[in-house]
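Just one chain is shown here, as structure tokens, and it is the form predicted alone.
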Amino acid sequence: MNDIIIAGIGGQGNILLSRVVCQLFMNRGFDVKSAENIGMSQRGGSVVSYVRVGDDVGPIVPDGRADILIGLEISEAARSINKVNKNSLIVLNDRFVRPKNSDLKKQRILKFFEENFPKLYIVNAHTIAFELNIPKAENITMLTLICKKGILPFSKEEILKALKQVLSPRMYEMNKILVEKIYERY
């Protein structure tokens, strides 16, 4: 898995996602590229993030090339279609804002996806991260998750020492929590 692609809405940590992710495959000793596309975040619009794993590659992952996109709200998932191919791992938080102005509708959107790619997996982070009263964290949320279904093959162990790298003391220890209370009940 080389090349991650990153969507959804401004506020659900996209951005901190895709730091704790390169994180996680530098720990392991592998060279990674990021980028963004941060366009009108402050106002729920459009977050892409980019992460590459490997020598020779640019941080912008090249159309069809995604190995896996990881979706955080399903149309800005759909928006990013053209990254991925067949062969892509899609996964989807259950979490869907209907874009400004448009008459997109959730369950066509997922029809689409399932209807064109085999490896898609759609799990409930929005859901669990406010059962678990931190809904904040959605996006640490979704990275535990994917992690404990081997879609992204870290441990427990390593997600929090990613984690602790990359947060503050204080929002390690509420994310910590998270990731712990995850593996235990989900």
Second form
Amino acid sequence: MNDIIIAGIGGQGNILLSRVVCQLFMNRGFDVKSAENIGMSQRGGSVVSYVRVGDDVGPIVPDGRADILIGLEISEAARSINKVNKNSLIVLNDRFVRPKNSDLKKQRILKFFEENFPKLYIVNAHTIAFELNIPKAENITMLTLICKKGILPFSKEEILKALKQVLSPRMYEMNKILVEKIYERY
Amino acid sequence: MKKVLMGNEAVAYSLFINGVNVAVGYPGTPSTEVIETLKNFQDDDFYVEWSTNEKVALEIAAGASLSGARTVATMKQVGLNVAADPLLSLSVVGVEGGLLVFVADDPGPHSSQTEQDTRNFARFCNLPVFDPSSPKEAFELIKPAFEISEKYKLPVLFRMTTRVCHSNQSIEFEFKREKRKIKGFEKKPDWVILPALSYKKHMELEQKLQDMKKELSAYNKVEGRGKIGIVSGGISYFYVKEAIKGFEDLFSILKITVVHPLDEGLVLEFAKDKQMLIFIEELDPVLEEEVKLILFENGKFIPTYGKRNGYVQFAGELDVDKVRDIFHKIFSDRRFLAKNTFTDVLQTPKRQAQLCAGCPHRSSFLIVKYAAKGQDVIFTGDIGCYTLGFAKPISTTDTCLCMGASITMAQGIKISDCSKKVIAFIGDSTFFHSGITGLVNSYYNRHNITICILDNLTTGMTGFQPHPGTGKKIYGKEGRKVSIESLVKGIGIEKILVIDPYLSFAENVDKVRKFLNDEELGVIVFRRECANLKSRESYFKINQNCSKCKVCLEVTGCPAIDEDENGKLFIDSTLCNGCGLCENFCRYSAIEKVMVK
Ligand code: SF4
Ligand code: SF4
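Which structure goes with the form predicted in complex with the partner chain, now that we have seen the form predicted alone?
All chains and molecules follow, beginning with the one already shown.
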């Protein structure tokens, strides 16, 4: 069983990313289930998606059970830590958007992750998406980087195939260029 | 083909495959995607629309059904309240072509004013209700739901909850539409509900419910043979299955998919050898009460654990961990306790929902707030993105009840507390949904309030659906456009002001202040499209002139403005929509415009 959590803030493409991840697993022959919160959360709120590989389960990952946590934003990743355990794989986007009226510090959160999780990776999807001039594509940038570094076991061809299945043709063309560029340059 | 479908999409696919002819609804989270998906399908005998409200939608569905069409009306749980009037009558009148009322409940709630339970509504209207546990099950149940509706000539409620509506699952199916012939409207005295007929039909309705019980029982099932019986349904069924992993031998599950009307046979058979029954369900204790009643009527006594004796919560959602906690409470067995090591160590504060950066409503609220400064004012609010006008620092919403109530509650407040000025805010879609009748009332009864219609040319909250004011129909095709101003004038109201909230703040405040000065009934239309509808032409940035006074941030609360770790203010260039509102409050000319190339 693979339980994956994707945490971020509204507008980062969290839900699309979870759809692509579902498609990746489905293309390998697995049944998948996933859940996401939409609605109010779109208005700048927290967005969490759960992807579960396997069919005979509910859509929400129970506490302490996630195998992988993908944080598109650092403080949102922190919010989901009750879902992971010491063996979980944690991948963080180097992006911090302070929740208003809080004194949360990026460094403090990162330190916590470093101290508690041996399998921690930090990728700079935010900067790279910005450099490639597609600031709204942090999600696919993140996925591509994770796969390229071998953190998730999917090939470039598999990513492109899944994107083609999930995205509209126009969006696919844009993201295809993005994926190619990342594989070339980073 | 095999596809990952969201629960609501699965319903839409299945409706289409099973020959739905007419699909109508009003958007509301978590129900919206059913119509949003259906609109992508086309056929010469298929019609889909967004209606002005749920009552309108259900009545259209009723008319179509009496003509023999397969129909669905979609809404969220509070929408069902609006459609309650036709629904209760329809349960007596009956239908011809299959009619499903798709209702999405929102335990939690994630984005609703109430947590009401549509299964209870089904008991109240005396109608059958399906309650699927997963997208796949929802997909499979649409067909029998139509068949039951047609066989017994009754509307059927198809109820789902947020976690089923908005979860995704891989589903294998053949995308082939079943074609049915619509036989057309046939005149029958049955279609005219009069008191005498109503009595006769009520008796028939009770009989129909008795008759369909056995048939419906086939959708409920028993799993396992343990001595501890769990009764569950909907999404909770999966929470139960996961919570008993490793202890399966001890338990058996009665999964109830059709809770009303509920057949005694299966329940008694299940209860026969059980030491106890545990009821795991969200919201109201509907399964618990129905099952207990059957046990009582049949002289059975078994210890039970559920909501009625405090073991299961009445409000909010369940999940696997909460279900394990319930088992722990019942059995005092620590093995059921959740094993999370990291609860809340970092205490990440809640991210409050807020109006988007550049949302025209933010300007509109502030214009009214500044124009009304110094006066004793009450602001009534309504349902939509702009409900967020209650949040700090805008704080311009003192009440919020249900769709359309801002205008009518304002009148009630004015009657009882006439020394105050009362200003009602309502969005464009909500105005068409149920604001108009209130407006007519204020004119007729001479209630002197001010009504601000926040027209952002879309239904923002649910994902930008069109409505009568946009003149666009569901596929983006031309419909006819209803002009809010002409409508208001048509009622007889003469005092009308139209304002673009993006234009000069000071001038706008001036205009509104003058408008508020006399006590007449008046309507201000704030018109500017939702910030998400158009790509921005410019964004703003904060330069070195900034004195760190934070006025821009503190007055507007715009999410694009923030303070970094050194107390320096900045505007997030990816979020800013270039509305220019913040610029109005900076006394140091520190906020400057950057054009997008
Ligand atoms: S111009 Fe100012 S108020 Fe408007 S979106 Fe940008 S930062 Fe926010
Ligand atoms: S979606 Fe549109 S109306 Fe709603 S808060 Fe955002 S900008 Fe405002």
